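For reference, the chain that follows is the form predicted on its own, supplied as structure tokens.
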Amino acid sequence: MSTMQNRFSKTLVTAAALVAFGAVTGCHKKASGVDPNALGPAPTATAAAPTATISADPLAIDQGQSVVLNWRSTNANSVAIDGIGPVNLNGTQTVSPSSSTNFHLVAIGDGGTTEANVRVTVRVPVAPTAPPTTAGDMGSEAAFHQNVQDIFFDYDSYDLRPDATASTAQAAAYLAAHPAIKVIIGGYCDDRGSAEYNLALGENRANAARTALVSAGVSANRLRVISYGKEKQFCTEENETCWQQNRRAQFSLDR
């Protein structure tokens, strides 16, 4: 074979394999290719739901006194509080509810809405009531003796004296709270002077200290007067001492 014929079939091989090459590489090519609007929308985050926290100091108060609200939250635009309107999205404050309170507080979000709560107790204080007194309510003997005690006299009179006005002042105090007590004033007098005329004085004696009690606001219709004289005597010796115990006016339940 010539020269000539020799350079031309290599030309011809080389020409051939360019060919299969471009082929190979640009089949390639188009099988590596990503159409990016096949693949859709990019996926977003989701936002983070809001949390919420409320407490009180104390959770218990006498009426008058003050609480401290304390509060935080994460994630959240607002915040809000029942009775108090919208507040920091964390924070204190001080409060005085009268009466028992429940406060909610609201958190809103781009992640949605949260809600806590808190309970306050207010204790209201009661006014003490005094135990109701029945219309039969006759106490007992004791303590009627204790509350309504003998009053007593100087020497030949009647008129009471201040120890005296005291006594009947205490003794219708307790009987407007007893009103079913009837009660019979006895008069005594000392040993020295007539029957008759002790008789009398004791009469006397009996009679101002149902006056006293009568002024005083208890029912006349509650009240019995008796005169003892010298009749009966508290005390038998002859002394001032003695003679002071039997001038008196002597109170005793009316059975």
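Only the largest set of C-alpha atoms that superpose within 1.5 Å between the two forms is called the rigid core. Numbering follows the first chain given and starts at 1. Everything quoted here is computed from the prediction, not taken from an experiment. What changes on going to the form predicted in complex with its partner chain:
- Once both forms are fitted on their core, a CA shift of 2 Å or more is seen for W71 between the two forms.
- Core-aligned CA deviation for N147 between the two forms: less than 2 Å.
- Here G217 does not count as shifted, since its C-alpha moves by less than 2 Å between the two forms after the core is aligned.
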Second form
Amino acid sequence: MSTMQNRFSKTLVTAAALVAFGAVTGCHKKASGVDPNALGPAPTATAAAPTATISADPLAIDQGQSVVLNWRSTNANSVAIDGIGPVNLNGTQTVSPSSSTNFHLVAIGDGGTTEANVRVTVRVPVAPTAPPTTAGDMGSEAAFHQNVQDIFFDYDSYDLRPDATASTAQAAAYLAAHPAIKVIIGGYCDDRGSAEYNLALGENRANAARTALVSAGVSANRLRVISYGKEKQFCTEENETCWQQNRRAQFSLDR
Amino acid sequence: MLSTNRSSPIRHAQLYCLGALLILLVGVSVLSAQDIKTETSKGVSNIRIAVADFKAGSADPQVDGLKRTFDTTLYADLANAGIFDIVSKSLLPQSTPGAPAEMNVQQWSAAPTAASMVAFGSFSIQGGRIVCNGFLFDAKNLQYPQVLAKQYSEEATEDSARQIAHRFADEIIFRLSGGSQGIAESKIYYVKLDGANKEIWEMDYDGANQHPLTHLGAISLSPRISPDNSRLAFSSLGHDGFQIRIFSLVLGRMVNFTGVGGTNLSPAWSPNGKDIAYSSSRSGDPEIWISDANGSLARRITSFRGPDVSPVFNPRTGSQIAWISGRTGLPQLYIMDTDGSAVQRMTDGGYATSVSWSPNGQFLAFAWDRKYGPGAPGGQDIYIMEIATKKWIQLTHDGGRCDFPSWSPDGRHIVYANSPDGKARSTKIMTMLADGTGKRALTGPGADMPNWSWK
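Structure of the form predicted in complex with its partner chain, please, following the form predicted on its own?
The complete assembly is shown below, putting the previous chain first.
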């Protein structure tokens, strides 16, 4: 243990001696009469390296908006920015890039070359792309009508009946499984009563169906309501079976 | 016709000599013995007027046809006015006076003519133009019989002959009715079935000159003419449901009305022509809204769950609205101020729709099925109600389904839609006096939702 320590301290001493020797001899070779220690930390005027900074405000814009570039340099003879060309040594410029750009500034002076960068991000609106085919599947017309069944109403009423509540739940489940489907809800009335009032009543019927679906979790923007009143009839005979056919909220695919 | 006119008690009965209708009337007036005084029941005897065929003043071959149109139209206008006891043509003297010098009023005031007033004149064609001189004489005033003298000059067409007759009739009515404007120049706008579509049509007040205004290839309903006759508002079914549309009669094309979401129905003009009230479900439930005539500055007037539809302004004040609301179940007739306050229910039950406000502001005409429901007796008929007292009278009886009454500008007539068998395609447009007499059809089947112009 003690022998190893001794050997290690000997090596250190030798190394230190070598470094000290080399340093002294090197300085003497290069300085040629000028004492480098006397120059101090500041560079001389002739040999000073240029400095440069560039900034942009704001750093991110929407396409079509503009951004102000601001740059400062020292000790430079010429300054150039890529894409803009030679510019003043200090300056500002308004630019409106069409896409995200690195503004690369090069300042050249007697003391060398310095570079500075600023990146301006341009937010380009992205055109909506069609959803993948699996999510865009609206299902078949038949499957839609099997699962999303029309709702029927009592005479001069727009309140959902108990049988309608069950079918709405089924409809909501089907619509949840097929998120691409959009639905038109048509409101219909039987041909008794007055045309204008029946159009308002049809609107209330279609809205009742819409409210039921929204309550069951279907997004409201997938549902479009149109009242047809008694202007369009499913059945044209004058009996209760037929009138009941006409008092409905009809669901159809909104393509 | 003949026999009814020979029976002189007709003057005391204050009824109008429209032949067969008289029989119907006797029953009606007993049933609806209500003490409402409408414009047609002023309590004075009607003026007995004789309308001579005009004297042909030239040998132009066109004269005969055009003069026949003129004579027929003038006679019908005066007969329909509701203020005259018109002398049947078979009771007139043999002479055909064409000018004041040829007129012997004693001949006309004597029995059997027994006229108080005589309308006569000349009708000729000169240089391709109709020249018509019309006179109205007071048959009881031997010294100064002339009441009215008018001269008309128009191109020689069937339409001009009709229009001249309408204008002369309106002058006579204005002079003899105590200052109320005639309606012979007014128009009726209506919905015409066109296959699966419904277009908006226009006709003269007497059913002549029926022609289409819109060619939208859609279902258009509820035409309402602006008070100045320049624009027609209606509701039309498009991709997003029913929307309010405006047709300019001046420009002959559609003009802008700002669209909104929801179902938008049954427009109605304010009497100053600046605002339109209508039913809109933009907020989810059909409510009454008022906007300006371009659809801007819309504001909601009602706020109650259930259908609110078919508004109409009080045409006299513009400060009230009558409309139909289903807030308590079956549709009922209500009135309110235009700011939505002072809501008042007018009907006490049944199924009430399609209200029209009389020009003098006193009456509401509407369609009412008082015993509504499966198996209930009666049907949908036209009623009028005096607003101040809520007293009503029934104007139609057992004639099938009646709907969409609309007052004439003079408040003496009501036009309405009638379907004898209740089917939509059988619906035709009828007119009657505001006391329910003088019913007659203006169109054949396939016409619905009439709206009478404001002037």
